[in-house]
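Next up: just one chain, as structure tokens, the form predicted on its own.
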Amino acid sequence: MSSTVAIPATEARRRLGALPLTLLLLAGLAGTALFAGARFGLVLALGLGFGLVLEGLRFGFAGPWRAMIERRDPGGILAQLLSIALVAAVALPLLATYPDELVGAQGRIGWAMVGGAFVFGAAMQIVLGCGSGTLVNAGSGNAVALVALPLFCVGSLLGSIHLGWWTELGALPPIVLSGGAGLALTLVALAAVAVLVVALAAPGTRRIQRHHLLAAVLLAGLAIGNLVVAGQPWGVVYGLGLWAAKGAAALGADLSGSGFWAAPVNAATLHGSILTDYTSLTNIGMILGAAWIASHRAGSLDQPAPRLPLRGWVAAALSGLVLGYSSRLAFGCNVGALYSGIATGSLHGWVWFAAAFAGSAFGLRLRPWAGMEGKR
């Protein structure tokens, strides 16, 4: 005698009404191959690897130092450290062995960049989202990232036009950590940071959560994936900045006297079609598989704004837009600048690392002044 499992009609509904979003990405990944090429289709693909892992996995960086930094939990940070040697194992004898097809995440450290870094890692804890965190949470119908994500593109298209002025007050060329031995001294540092975050831990807190886990090694996976298929590392705010350049265009603005557009690799990516950059790709998937993730879970793209006073959201507004300058500043954030920059050797990503972690601890405290804990 056979038996059947009753679908609750909730859940009947909710599977329902997912269908059209899933539809829809399985129609913007052959329309992405077919018009832009199988190479983009496949970078789409990965965007929403990444998407549905952190969004699923309720993985981040944000929220992973917040709860280092208040309740000593090192859990999260672990997992990053942990994906980031994953990378790194495998993407610095890639660039050593294919430097002509491969390219590193390189940025020079100086002035601009350690105070964009500080200013990100403040800005990053006010709105509980870094580059790719507020991304996935405005995917998820997170109301406060859906406020900052506007404001983020036009603030990195603001940081890239003043770049040259800042990074004018005194930078260092690029360092880079390549070779067997630059391999060798990112996992020694990733480690003695690893020892010194589980030696400040509370009791009961040292360990890597399953899913932080599992998300570790699946981000790894996807970001080298990224690596080979784009021959670039996975990155969030040139994307971003990009967006708002085509924004600005097309309403008449002219960013030919800007430095950083008027360089011929951007400003043939400027007049091109988002379709064939691969950091607006991996962006709009991030959304996309965000989205998706939520439209499977209950309550999630229907969740209530905060019950945040004015100054809350104007905190979340302008939190939006200094992500984007400082980010542009900072060559790049958690995920360009910390994630891809460690992993592909440069040293201005330990760099970033150190000044945004100090940050963060300074933003959290502005949280309350700032109106963002909200009423429950």
Contents of the next structure:
Amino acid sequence: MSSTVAIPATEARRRLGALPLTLLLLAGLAGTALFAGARFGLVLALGLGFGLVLEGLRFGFAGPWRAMIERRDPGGILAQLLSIALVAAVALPLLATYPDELVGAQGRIGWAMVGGAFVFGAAMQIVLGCGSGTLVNAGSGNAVALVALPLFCVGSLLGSIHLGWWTELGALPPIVLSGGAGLALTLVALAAVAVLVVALAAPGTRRIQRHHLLAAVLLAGLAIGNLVVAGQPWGVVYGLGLWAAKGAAALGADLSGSGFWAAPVNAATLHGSILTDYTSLTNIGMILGAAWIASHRAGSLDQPAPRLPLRGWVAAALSGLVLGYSSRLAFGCNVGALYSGIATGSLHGWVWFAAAFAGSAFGLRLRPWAGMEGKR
Amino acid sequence: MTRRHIMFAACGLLAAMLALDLRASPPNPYNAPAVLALGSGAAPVGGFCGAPAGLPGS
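Form predicted on its own done; form predicted in complex with the partner chain now:
So here's everything in the complex, that chain up top.
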């Protein structure tokens, strides 16, 4: 009897608790549009959309890769490939038609880029969160992600400071698959990877779940929107490094000696408002969008924080630092390099994919050693 | 400690960062770009994870 009374009361309290967050999000959107500019309010709205879709439809990158490696379940990866293909089908023609207004996610293939992607893949499996995953997980109340996130920012800053040295080890100029031929090549390559993962899949797993299918389409729409509104693709790592750079500058650090932060574009974002930096806005939106979903999902926020051994928390913190550093060297994470890189024709996205997937297989073997789960 | 506390901590840290940044670098709405980059006639100028031409590492 008491439980029948308690459930509606809990539900009412949950809904009441979520109301301030809803109002805060609406006020944040309006405030950003009013005090920074309509474009920036729109980019924040896109970021909220990313967070709502990723958390609401349980779409991610680290988890599906783990499912493929450990259980040969390709559904999540197939959804990722579909989403990238949808973006490419629109983005590549747009980039070819409007080269003066839009830019793709270009990166240089080199030793540091390949190594960075491998290390990123390993670290993202230790914390089970990639670039977008760490943001979304932190917003939805995941303690491991909240520990990793600040150090992700610091790692990204350190990586940006050392980027010139690492790139001098050897790197090709950006190679871009552009125009109709580039689109055809990208779609054929995505289809080939899809065929490969389906061929390797365990029986009975060769399908995309409906919620992942919906997420793939919605994410593609949001990513195209990001390109049209901001003039650049969806990214994550730059904003996180910027947050740490701003923090360092506020504490008295002089970043003018850094080749990266002295470059005109980066110096302008460093001295400008976070509310005028596109990747920061989508990052903020992802955290808040995930928080909104979690606050509306019954029982989600009442779960206790995980009980990890001390080395598990240390591993989470170090993995965050490594995620930030390695993704800066790799010219992006799963979003900026893999998703946006491939979708806008950058060859480094494909190399990132191969290196990070190999790193993921290695990282999964490190999880028990890192104290993140029981020994297998 | 529950996930609710962690979610509030994440949102709180975000709010603190934004408040400090707004005080140090207030945005100027009069410098706002066109609503959409596509069709604006202006070159994209934002920072990005990749390596646009002209930056170290490019």
